[in-house]
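One chain comes next, on its own, written out as structure tokens in the form predicted alone.
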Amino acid sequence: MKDVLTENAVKAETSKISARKAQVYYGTNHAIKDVDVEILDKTVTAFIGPSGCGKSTFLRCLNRMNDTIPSCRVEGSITLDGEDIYDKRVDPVQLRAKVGMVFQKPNPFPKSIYDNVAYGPKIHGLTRSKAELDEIVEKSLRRAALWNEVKDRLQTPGTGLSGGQQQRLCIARAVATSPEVLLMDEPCSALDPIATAQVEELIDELRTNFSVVIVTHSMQQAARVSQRTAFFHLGNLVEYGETGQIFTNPKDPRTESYITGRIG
């Protein structure tokens, strides 16, 4: 009785992503087994779990950025807002406008700091004039904590920045099209720990206005900037819920063993 609640309280709660049976094949290896999950707009949640355990392909799949690979299969249901995003009306382009997402390597374009973040507003349409443009560009850099440093330096190229500031304008790239979920594949693993920091208090500050999920190697990292965790395992979402009780009260003994470090 006590899981129908709080099943209901989650519902209660606004889901943005809801996964139902999704699995991933990669040819005949069955990556992803019956994931469901629903994802809570306005909040941060990270995928942990060991190397290999599945966490970016399912994150992956909450774009169509599997639908990239020829092998890769996706099968059961998740859906964005309660539209099925795997429906063969909606175009995954369209799709990624909406479902941001940040990789683990820093990847701005070899343009200038300007032009990587009004690329993706240009090809959406999203701009009538080079003002609006501009008001996006500053808008998006500002959010992500990057326009004083940059501010009067738009037109030198991306790729001059340190490697925090790349990630971060990658970031600004990302938030410019009004996404409503930004997806984060290990975004600090390539940064020095200052700059860790630095990303880390962005996220808390981008979920005012996303839905952010963060698939990390660091459950430090998980613990600090989640509310919401999910533990995977061997392809399997071992667990999820509140972050505080997933690191304090684990439901599953496999859990508290990659918790505690006895396995992973």
Contents of the next structure:
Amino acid sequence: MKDVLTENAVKAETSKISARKAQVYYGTNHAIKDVDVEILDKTVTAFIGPSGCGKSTFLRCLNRMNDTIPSCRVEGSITLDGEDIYDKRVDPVQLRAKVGMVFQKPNPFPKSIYDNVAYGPKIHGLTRSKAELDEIVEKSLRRAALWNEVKDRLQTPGTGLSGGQQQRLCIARAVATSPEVLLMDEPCSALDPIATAQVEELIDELRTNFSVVIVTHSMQQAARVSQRTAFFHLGNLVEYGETGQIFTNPKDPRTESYITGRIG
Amino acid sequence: MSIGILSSILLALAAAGYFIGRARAVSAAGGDTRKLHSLAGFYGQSVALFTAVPAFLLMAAWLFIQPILIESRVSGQLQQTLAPDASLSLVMADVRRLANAIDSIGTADEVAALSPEALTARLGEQGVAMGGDMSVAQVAAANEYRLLSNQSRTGMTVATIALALAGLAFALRRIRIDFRARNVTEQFVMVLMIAASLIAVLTTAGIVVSLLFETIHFFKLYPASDFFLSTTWSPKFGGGSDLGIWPLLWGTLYVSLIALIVAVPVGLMSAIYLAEYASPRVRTWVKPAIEILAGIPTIVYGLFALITVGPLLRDYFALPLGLGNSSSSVMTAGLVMGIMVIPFVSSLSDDIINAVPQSLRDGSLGLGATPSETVRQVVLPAALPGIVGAILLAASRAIGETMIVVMGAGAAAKLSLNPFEAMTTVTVKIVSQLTGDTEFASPETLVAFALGLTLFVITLALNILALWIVRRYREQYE
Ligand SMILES: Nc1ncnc2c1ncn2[C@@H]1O[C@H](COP(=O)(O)OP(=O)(O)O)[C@@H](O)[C@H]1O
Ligand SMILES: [Mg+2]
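Previous: the form predicted alone; requested now: the form predicted together with its partner chain:
Full assembly next; the chain just shown is listed first.
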């Protein structure tokens, strides 16, 4: 594990997303309490913590997916490139084009593989010709390490792929809109070890263009792919820092008990 | 003994069986119910079931068969004494009425001693109206009828109580510590459930077979090629009718088409609003409100068509446009029927749209699609097969509708394209061919069965198609 960590040394230091005193309520349930966090550009940030501690909730705040849950209320400030994303003038739809999301369960649309990937570019009018669209589709599928497996059957339904392929299709779909930040909520939890390894490799590669935030239950995964790690517990952000430091030298006793397997 | 008293006795026996069975199980275990295979109550239940169920089944079968047997015996004897032109069924109706009233007049001998006129008068005092004065043979037949009924009733009482007691004894003797009362009870109940579902299936089959039977009968009297190919419908009760199905089928399809043109857009859009946009509060109010439409009796819709919509369409559309002056029209019936089937489309589509996994919506919204893009490009395509199924079900509902058409579209069988003209449908003609005092032997009445069967085949095909489409759609997500 040691050399992986040194290899993953943080390179970029500009802040992409920053949260100040973020609070989330589901009705009366206070799910996220006073979270302050800086998510860096061109960096993979991992959110870890026991189930129900609010990792997904906080992740969904970053592209306002929580707007789709009627009982959910967000307070405090969250900014993307210095702009408050909860400002009245911000269109959540445009925000989500910039902050893409990959979900825990692969959710390809019941359309062809091609149409799945072309969905975002078509909606946002990113291309002027069919050739350009073809190019984006191919590039995205290549980035998701899926091109070779599907290039001969782009017109078959995306739902017909295996679980791991479906998840890589969803990643290709998110990448195709060229977002600035990619949020991934336990993207490997439904995958076998081989598919997981492929997705992890992909995440490391995506870091060259995007800022990636990944929620994971696997400590090894967090250590392998991320440069920064945030540990959540009962709605609080307990500790946030360089991945190496969190795993080798945690400051908070709760973090230590979690990574050594005593909480969770 | 009346059926009510007999039923109470059987139920009392079953209740007693429950407690005896339970007590017996407990004592067989020496008071320690943990030694029993099943909970003590199951032993009681098994006894109660074996006591009551066979006895009630016997009673039901007896009540079903008894009148048929007695009727055939009595009428067999009576037939020989009848004048050749008298109707046996009318005479038998009088015999049955007299048989039921005899006890309120006097003993059988006294009744036999009365003259026919005096008997009719006495019956009139009791409030029993007869078709005519009774002949001696009829009075004798009535007495015979009464006697046989009473005998049979006594027989039934004895037989059912005996069967109940036998069941009780049988079930009680089986009780031991290791008797699997729970399994036996559950199996017994399962057999009952199978029987219940068989009743539904057999009834359907029976209806279809009788339809088929009468239809074949009809085609022996009237050529099938004329029925399916002729374009005129003009039944004449003197004979020589033209009974082509096309004008009726055309009316049915035309009215249903207009109904769907109304119901599909309205129903679908309200379903999309309810499923995708409405807040939970709005949903809890609006959804039941739409479903109320489905609860309005069709005769009320018919009134609405007859009194409001028909004249309105005539005065503001048909007359100014020069398209006719009839207040009953295909348009009237179609519009009103469209309103009636809106809840079928909207409620089913709403359920189907809701069944589209939230993860697909999240996926689309997460890519920066607006809610309406998400609905159009992801949710509706995913739900489409189910929605088509819902529309087909609504169509088969519209095709079978009668009341709105009678009151809204009229009764004139016509092949016309003008939607403001009165036309009629298959269902309406079935009703009009069967109402009135006609014998069920002429092609003019029997045609109703052929029409009914045709309609049944059409709606069945639509339903099967709808179910098939809906099932294919379900498989996509499971
Ligand atoms: N849609 C929701 N409605 C109400 N409460 C929710 C909802 N989603 C999550 N919660 C609550 O918020 C808390 C955090 O949940 P979540 O963010 O899913 O945790 P994690 O992803 O870390 O397992 C939990 O207490 C959960 O019950
Ligand atoms: Mg989660």
